[in-house]
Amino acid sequence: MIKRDFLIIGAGIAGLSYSIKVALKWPDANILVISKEGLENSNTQYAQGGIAGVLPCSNDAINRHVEDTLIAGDHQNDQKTVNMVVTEASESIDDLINWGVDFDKNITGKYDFGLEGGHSKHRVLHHKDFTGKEIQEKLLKQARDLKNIELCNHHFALELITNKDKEDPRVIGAYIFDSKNEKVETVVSKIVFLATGGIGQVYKTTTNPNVATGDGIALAYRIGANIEGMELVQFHPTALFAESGDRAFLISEAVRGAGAILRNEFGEAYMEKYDDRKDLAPRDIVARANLNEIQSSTIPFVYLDVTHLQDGKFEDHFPVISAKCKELGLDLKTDFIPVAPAAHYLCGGISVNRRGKTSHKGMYACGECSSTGLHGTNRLASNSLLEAVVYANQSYKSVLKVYDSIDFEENVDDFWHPVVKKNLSLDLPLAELRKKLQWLMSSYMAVEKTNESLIIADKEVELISKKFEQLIKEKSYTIKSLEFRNLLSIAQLIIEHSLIRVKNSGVFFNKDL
């Protein structure tokens, strides 16, 4: 049995921000941060656009950012949460800057605020078109410099451990699989912090990395924690169209903020038909517009036109996007970029209050795996990194009040009952089941749904679940099978929550409602 004062599951912006905060406050505390794969492989790493926020130095106002967030979220947001996050933005962004994050500045030395869809002002801080990578690297450096933070990669959270009191449930640790040494460890902790990112891999086409399998949500769901808003899956309207690939390459919202224009197969600009804000409408509107144009087209994508932006500044501002297009043989001076919607972000997740607390004592959740009420039914561009760093700070402030009174739980089962081992004979059938699930969710549970598609998806996922149970009936698990178990839970939750929603709003659109 391993005892750590803090167990942080996930090493993106949420997990690392929180770990740094508590490490600085309690230098004698033992802090364990685990990552399922490499420490650099997180949703944060792939965030291109930036982090939205009203700073004292900006020509902006908090009430404008609040209103933009509410409009994008179809006014289904929690008003107090929106006010808190937007108001706290400056303090949390200052933390990032103090930890070494280098946001772009203009020739006058002032921050170069970008404009993105749904924003009425330039308020997005960025580092070219790889802001997430910049944040991830600087936070990792800061965490590595703190001696009381233990960073462990290739550690997979199998199950959360709760106390024996059913009337007063408390999370007291987790069973962790060390895949390098092929052993299960029992980690007992005073505080468990879930920061496991998104669920994109439940879909065939997603901008999320292969680690985004909804692990934290599935872990919390299995112990009975409150989960909400799982039907609110946001599809990014402009992922680079490709016939194959594990992850859809994102064409940042900032590209349209810089003046890019969406065009159909005939080269016609069409967004004015759908919204007065044209190409800078919120993502839910643009994604449905793109899908509508694709459905009435002979090609499976639309185009993003940046040919009029090739003045030398575009490649400097978007070097990663420019390089990727060049790699695919696209000349951005003359060629349009083929794009299509792809699963991108979950607006729901583990229900938390404004201090990051879940329904179970001892457990906090932060970032994309959590549901805070900030986004309503559709996330405003670049509010995700902001939410993560603000809620990491709020969770830290909450723990300040209780940490000294928390003791380690002594009555703990210090072993994981099922066996985890390699089993190559399971790999192929598991891969096929995963592909089938992803195809099913992309076909029936994507940008648009119908009553019939919901019923079909529900029945088919149940059949996939039964086949999966047959595969692992001897309780001999592999990492891939445990990960697929999480994906199944996520798919079931998305369908279940979609079936009970009676009104279209934001990213949720049922053609029969």
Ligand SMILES: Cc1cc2nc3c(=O)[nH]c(=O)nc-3n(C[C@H](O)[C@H](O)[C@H](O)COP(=O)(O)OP(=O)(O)OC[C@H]3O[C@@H](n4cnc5c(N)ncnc54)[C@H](O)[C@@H]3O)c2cc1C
The other form holds:
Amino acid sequence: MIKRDFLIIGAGIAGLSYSIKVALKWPDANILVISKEGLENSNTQYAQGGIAGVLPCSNDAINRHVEDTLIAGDHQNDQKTVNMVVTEASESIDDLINWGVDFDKNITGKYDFGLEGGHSKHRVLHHKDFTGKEIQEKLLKQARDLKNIELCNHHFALELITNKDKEDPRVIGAYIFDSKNEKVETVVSKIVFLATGGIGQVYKTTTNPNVATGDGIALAYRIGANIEGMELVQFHPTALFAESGDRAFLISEAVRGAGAILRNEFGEAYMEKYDDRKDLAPRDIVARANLNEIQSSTIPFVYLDVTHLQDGKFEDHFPVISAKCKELGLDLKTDFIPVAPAAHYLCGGISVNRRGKTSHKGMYACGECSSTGLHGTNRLASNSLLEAVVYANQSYKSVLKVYDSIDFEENVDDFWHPVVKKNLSLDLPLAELRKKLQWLMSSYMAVEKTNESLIIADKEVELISKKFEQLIKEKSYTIKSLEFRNLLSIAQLIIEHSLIRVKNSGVFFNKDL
Ligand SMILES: Cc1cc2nc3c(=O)[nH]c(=O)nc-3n(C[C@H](O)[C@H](O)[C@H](O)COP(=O)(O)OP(=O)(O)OC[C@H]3O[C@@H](n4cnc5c(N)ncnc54)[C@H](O)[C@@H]3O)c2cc1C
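Let me have the form predicted in complex with this ligand next, following on from the form predicted on its own.
Below, the chain from earlier opens the complete complex, with every other chain and molecule after it.
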């Protein structure tokens, strides 16, 4: 059994910011941060556009950012949470800058605030078009420099450990599979901080990397924590169209912010038909518009036109996107970029209060795995990195008050069953089940749903679940089968919450309502 003062599950922006905060405050505390694969494999790493925020130097106002967040979220947001996050943005962005994150400046030496869909002002701080990579690298460096942070890659959180008190449930640690040494560790901790990121991999086409399987949400669900808003899956309107591939490459919203125009197969700019804000309407509106155009065309994508932006600045601002298009043989001076919607972001998740606390004592959740109420029913572009870093700070402030009074739980089952094998690849029947689940979710539970599609998805996922149980009975667990079990829980939660919804709002759209 291992004892650590803090157990932080996840090494993206949420987990790393929190670890740095607590490490600086308590130099004698031992802080364990784990990631299930490489430390840089996270949604954070792939963020392109940037982080939204009103700074003292901005030509902007807090109430405008609040208003834009509420409009994007269809006014279903928690107003107090929106006010808090937008107000705290400046302090948390300062933290990132102090930890070495470099945001682009213009020739006058002032921050180069970008514009994105749904924002009424230029307010997105960025590092070219690889802001996430910049954040991930600088936070990792900061965490590595702090002696009391232990960073462990290839450590997979299998299950949370709770005390035995049903009246006063408390999370006291987790069972963790150390892939390198092929053994399950029992980690007991004073604070468990869930920062496991998104769920995109439950869909066939997603911008999320392979680690985004909703593990933290599934773990929390299994111990009975409150989970909400799982029907609120945001589809990004402009992922690069590809016939195959593990992860859909994103064409950032910032490209439309810079003036790109969506066109259909006949070259017509169509966004005016759907919204006065045209190409800069919030994501839910653009995603449905793109789907509608695709459904009434002969090709499975629409186009993003950046031909009029090729004055040299575009490639400088969007080097990664430009290189990717070049790699595919597209000449951006003459060719349009083929794009289609892809699963991108979960607005719901583990329910937390404004201090990041979950329904269980000792357990916090932060970042994409959490549901704070900030996004309402549709996240405003570049508000998720902001939410993660603000809530890491909120959770830190909350622990400040109680840390000294928390002790390790002594009554812990140092016991994990069943045996877990390292085998990192899915064996064939499981690989097929995973593909089937992803296909099903993309076919029946994506941008537009119907009453019938919900019922089909519900029944089919149940069948997949039964097949999985049969397969598992015959074999010992592998990490990949445990991960698939989490994906199944996520799919079931998305369907269950979608069936309950009686009104369309934001990213949730059932044609029959
Ligand atoms: C392509 C793309 C572009 C984006 N662009 C933007 C943008 O411009 N602006 C913006 O605000 N947002 C953007 N987002 C969303 C944003 O990047 C994410 O919401 C945010 O980075 C999530 O951070 P996180 O720390 O919560 O999770 P992540 O960064 O995903 O980190 C999750 C961590 O949890 C670990 N983990 C997961 N399960 C387990 C387990 N069982 N055991 C151990 N470890 C585990 C992973 O290994 C990883 O280290 C983008 C997302 C994508 C995919």
